[in-house]
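Let's start with one chain on its own, the form predicted alone, as structure tokens.
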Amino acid sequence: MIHILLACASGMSTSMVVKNMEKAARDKGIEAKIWAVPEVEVENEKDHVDVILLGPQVSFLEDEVKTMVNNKIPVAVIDMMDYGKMNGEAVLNQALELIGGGK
């Protein structure tokens, strides 16, 4: 099972992306736990994830989160177009690429 954490300002808007990512994972036959939290919760969740994706609105936190996880967990910002279109498949693919194609 792949654990994908999304973080944004409040965790609200990202929840729609999560739903679309879950559908894309089901369609691909990938077992994945995907959830969204406000950026302030990342530190509490970081020990249970394979990859962390940040919403574009909190892209300024990328370096801080990378430091928080000691660069041991892939961290990236979701592409603004994919986020805006709520393109769950594209965001899932981004997560899979970051962890080397999945488990």
Contents of the next structure:
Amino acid sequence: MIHILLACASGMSTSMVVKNMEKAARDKGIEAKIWAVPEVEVENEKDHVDVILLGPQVSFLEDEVKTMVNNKIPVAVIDMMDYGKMNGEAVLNQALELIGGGK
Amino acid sequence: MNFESGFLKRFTIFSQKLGAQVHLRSLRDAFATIMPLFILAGLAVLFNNVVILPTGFMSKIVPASVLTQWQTWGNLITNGTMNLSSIVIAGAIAYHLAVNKRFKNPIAAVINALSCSVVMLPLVAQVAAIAQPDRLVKVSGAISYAQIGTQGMFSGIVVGLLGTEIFMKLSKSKRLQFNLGNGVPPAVANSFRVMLPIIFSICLFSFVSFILQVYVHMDFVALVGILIQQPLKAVNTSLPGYLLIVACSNLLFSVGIHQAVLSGPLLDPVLLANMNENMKAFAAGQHIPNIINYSFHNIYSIMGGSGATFALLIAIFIFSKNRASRDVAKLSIAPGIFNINEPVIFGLPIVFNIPMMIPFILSPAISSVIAYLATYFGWMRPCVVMIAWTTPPFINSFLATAGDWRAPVVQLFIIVVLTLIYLPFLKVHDHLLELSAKKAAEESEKK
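Show the other one: the form predicted in complex with the partner chain, since we just had the form predicted alone.
Zooming out: every chain and molecule, the one shown earlier first.
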């Protein structure tokens, strides 16, 4: 089971990406818990996640979140076009790559 | 991408710094946290002054005197929400600033801020006597809603930011920490650790408050009102000031940084203050003072999300033959109805896309001017009710104006105008897409 956390300004548009990612995960037969929060909540959630993805509109938080997790968990910004097109598969792949690269 | 160089590049770096600025973010987060209270206040005003108005339609079914009694319910809600603005905002700012700065004990910061904000209030409150509402009576031993409500909101912000900064600085000092040694429960140890910092910071604030009241004959709320709130309000919610801020916010979004970064801290406090004044005036049956306010911003300036992309989606559906554009529009229409438009901003994209950036930055200014003039000339009622920003267009304006059918008509007019403004830029955008698709096809043929 992998845990993927998404964060954006209010957790609204990211939650739509989450839905598409869940579908992509089911299609691939991957067991994953994927959820979205407003960026202020990241602090509370960070201990139970394998990877944190930020919406492009909060890309400026990348360094801060990296420091917050002491670089122990991979943190990345979702590609702008994938985000806009709500491309769940691409974002899921991005998350999987990050986890793979971390280990 | 060459257009990313020069101004845009510098602006992007500037926006990223601005977005990450901890005080601005904390202010924005705090407003997001207390938003439910303001929304409830709006509903209470709507309920009291439209649904159960003693002179309204309900009076045919229920006696007016009973309706007046029922209004107590709404009035109580107003007290716990709008009339408490300055206290809750001080606490919320303290919490978010502490969390954003990774301070280990945010609840202590909240308590410190709450105490400090009451310390700054005058000892004597001026209240209206019920028997003679025109006469102001001075009373002691009371806090008046006028001080901790909308009027005090800016002093609440100042105390929340300043009080928390001072408290956290003091807490860092090793000398001010009681160390009880091991074996003491963590909660006890924590409360002792912040004891002296809290004491010092409250004493400091009360000393300032004392000097102001005894020697300057002025209280902090009034001082902040004169020095900060009024000037800021006059600049930020005047038509030119407002237009400048919304246009700049959208410029920010067009380089990929959420517009709330700029408009949140700069506009939200004054827009909310204006909104509350309007709600109060409407509840009292007085002249509505502010055309530009929180609801105005949401229902006219950022209809369908920042940049009024609702109009852009319509332009795409009617006029665009480009597959990519139509796909994005289809994907964006459902969230767009609830004023969420990240899909179109990042998917079309508007970000770093010069042809689309131009109408995107202009659109809030154009829609604001139209709505402002329509209100100014009395063609529709000003916004008097606070509504959630996710309320769909047409419904939101109808509710915000307490049921004025002309407001959705103005919205419709704005959508038509903006659709026409987006149209030429959309054509350029589609044309560029086709050119790059052709180029890509040619290149793959070469291989």
